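Shown here is one chain on its own, the form predicted alone, set out as structure tokens.
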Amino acid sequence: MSSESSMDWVETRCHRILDANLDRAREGLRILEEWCRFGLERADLSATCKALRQEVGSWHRPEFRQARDTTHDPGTSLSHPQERQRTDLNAVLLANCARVQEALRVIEEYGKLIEGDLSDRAKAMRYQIYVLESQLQSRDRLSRLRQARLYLVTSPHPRLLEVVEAALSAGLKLVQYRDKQQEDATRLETACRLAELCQRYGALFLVNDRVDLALACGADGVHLGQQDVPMDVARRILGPDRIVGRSTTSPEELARANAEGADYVGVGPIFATPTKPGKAAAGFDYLGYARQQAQQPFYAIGGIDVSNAAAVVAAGADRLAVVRAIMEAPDPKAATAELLQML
């Protein structure tokens, strides 16, 4: 093969390289744009979308569609397992932003190959990218807690998981590790157990006070206590995606929880409870407030179980917080099945 020819054979194949992942990028864009439009309904992040998509496809030059050889191409047949199914919409989402993420990075580096101002270009949009992935989880995280329903707050059990997995079997679709008396290494190593087993049923991981462990374990969010760091404190930690949630006992507390702009806020303790020793139950009266003050979800919470769910949803809530209900239930999946279809 001459000098010459074996240029045109290696340009030949970059262009083949580009018109791939120029399409698999557009690809990938394309399903993005379509849940931030019908699922989100953000006209914003679907035209940031468009416009990247109609971009990259201002970069798919004559000759790299021209290069294109379907037929002899043998990544046609590959697959993967993981390609076949997703967990949840989640998946979905993470999975198309890695996709144009892994586009571009190759554009980026075959473009400079061909034209250098293509592989800038990719460069530039990769970021961007990265940007919209926050974005879309941030949205996809707040969505996903306003549909949650039941909140299991745990507490320390010899079977945890076990405990923790039969509810999210039943359905339940928000987790806080709650745990104050282990060792931090102990409670780290749990939190990552937790958090990996709550991403497997779909179900959103908050964990308790800590904001280093949340981070540490890549959980969804925090809660902290009226005692616990600032709420722009626990924000820059962890991001502008994650859930900070805030515990709330009177008006005033709840006031401070709507400035702070917490995610959502915990209005309690309805009953009496040992999990809050010495603390006053705020009963039906603050509830009836918070459901007219709160700016976010609220979560009612405090000595709530099967017995008495009913009257608190008849009282004004719509999202239960429990512990005792589910932890130390005889059967934590009947019981949990029990108090989701109360709501």
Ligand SMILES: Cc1ncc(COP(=O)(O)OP(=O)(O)O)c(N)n1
Second form
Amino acid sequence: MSSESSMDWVETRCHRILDANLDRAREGLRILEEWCRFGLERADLSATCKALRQEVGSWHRPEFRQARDTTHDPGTSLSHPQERQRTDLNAVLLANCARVQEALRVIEEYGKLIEGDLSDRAKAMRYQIYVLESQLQSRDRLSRLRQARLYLVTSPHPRLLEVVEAALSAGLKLVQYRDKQQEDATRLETACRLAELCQRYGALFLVNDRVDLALACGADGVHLGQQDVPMDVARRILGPDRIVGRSTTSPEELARANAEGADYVGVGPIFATPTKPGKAAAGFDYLGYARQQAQQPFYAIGGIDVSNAAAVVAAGADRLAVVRAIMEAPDPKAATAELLQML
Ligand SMILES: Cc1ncc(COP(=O)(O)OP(=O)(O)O)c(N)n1
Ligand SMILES: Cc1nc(C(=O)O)sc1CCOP(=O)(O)O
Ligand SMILES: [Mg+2]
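Would you mind generating the form predicted in complex with the named molecule now that we have the form predicted alone?
Next comes the full complex, this chain leading.
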């Protein structure tokens, strides 16, 4: 083969690679765009995906398509089991973000042999996809939060992981690690183990009070009380894509939570509870007020169990947070299932 033809040979293969990866990037962006449009109904994110897809389309050149040779492509018969598996919607989004990022990385590398500008544009877009992935994860966290009707707030327990796993196995999708007494090193270790457990079950995991522990264990967010750090401090530390909730007991506290943009609020205590001794019940009156005034999902909390959950729902709660009803249940899995059934 002459040196000229070997150059042509390499160039033709690069065109083939660029053709495949330009198509791969556009296909992945289309899949993300469909969820943004029809799933999240987010015009802004849909427009972002559409613009990125159109830009990638503008990078195609006739010589790239002319180099296509699907008949002799050994990859068409290759498949990995993980490519067929999508455990949930989030897995679809993550898989297609990765598909676009990988395709852009290939275009960036092989584009250097063909056209430097193409390589530079692919690199710049790859960072835009990282941002889009965070936005989708954030939207995904908030959409998952809205879907979570039952919230387990843990209490200290000798078999804490076992109890939480039993509740997760019944379909629980929202857990908060709350332990006011434990030393930090132990709390961090426990938080990391709970975070891993919740991720395995596709559940959101938050930490009570402590933004530092939430950050350190990679939690999906933090729950702040009235005496905890301001919301903007928590968001500065955790980043804009994590969930921050706030306890409320009165219209004034709810107004503050609305004003600071809490992603959800606790509304309680509905009934006086030994889990939070010394705090007077806010009762159904405040629950009814919160139903009218809360600007985010709210979880009724305080003394709730299967004996009164129906009454709490009837008084205006769509979502419940419990401690003892699960943590002290003889059968946490059955208790969780029964509460979920009532919601
Ligand atoms: C969902 C939910 N609501 C309220 C609380 C109470 O938070 P806690 O830190 O236990 O008490 P305060 O800080 O609000 O006094 C919660 N943990 N979860
Ligand atoms: C952690 C907590 N916060 C409350 C609030 O009103 O902010 S009441 C509460 C304790 C809830 O425990 P149980 O489900 O065992 O009654
Ligand atoms: Mg607190």
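Residue numbers count along the first chain shown, from 1. Note that the coordinates shown come from a computational prediction; the quantities given were computed from them, not determined experimentally.
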- request: Please look at the two rigid parts the chain moves as between the two forms and answer whether L254 and S119 share one?
  value: no
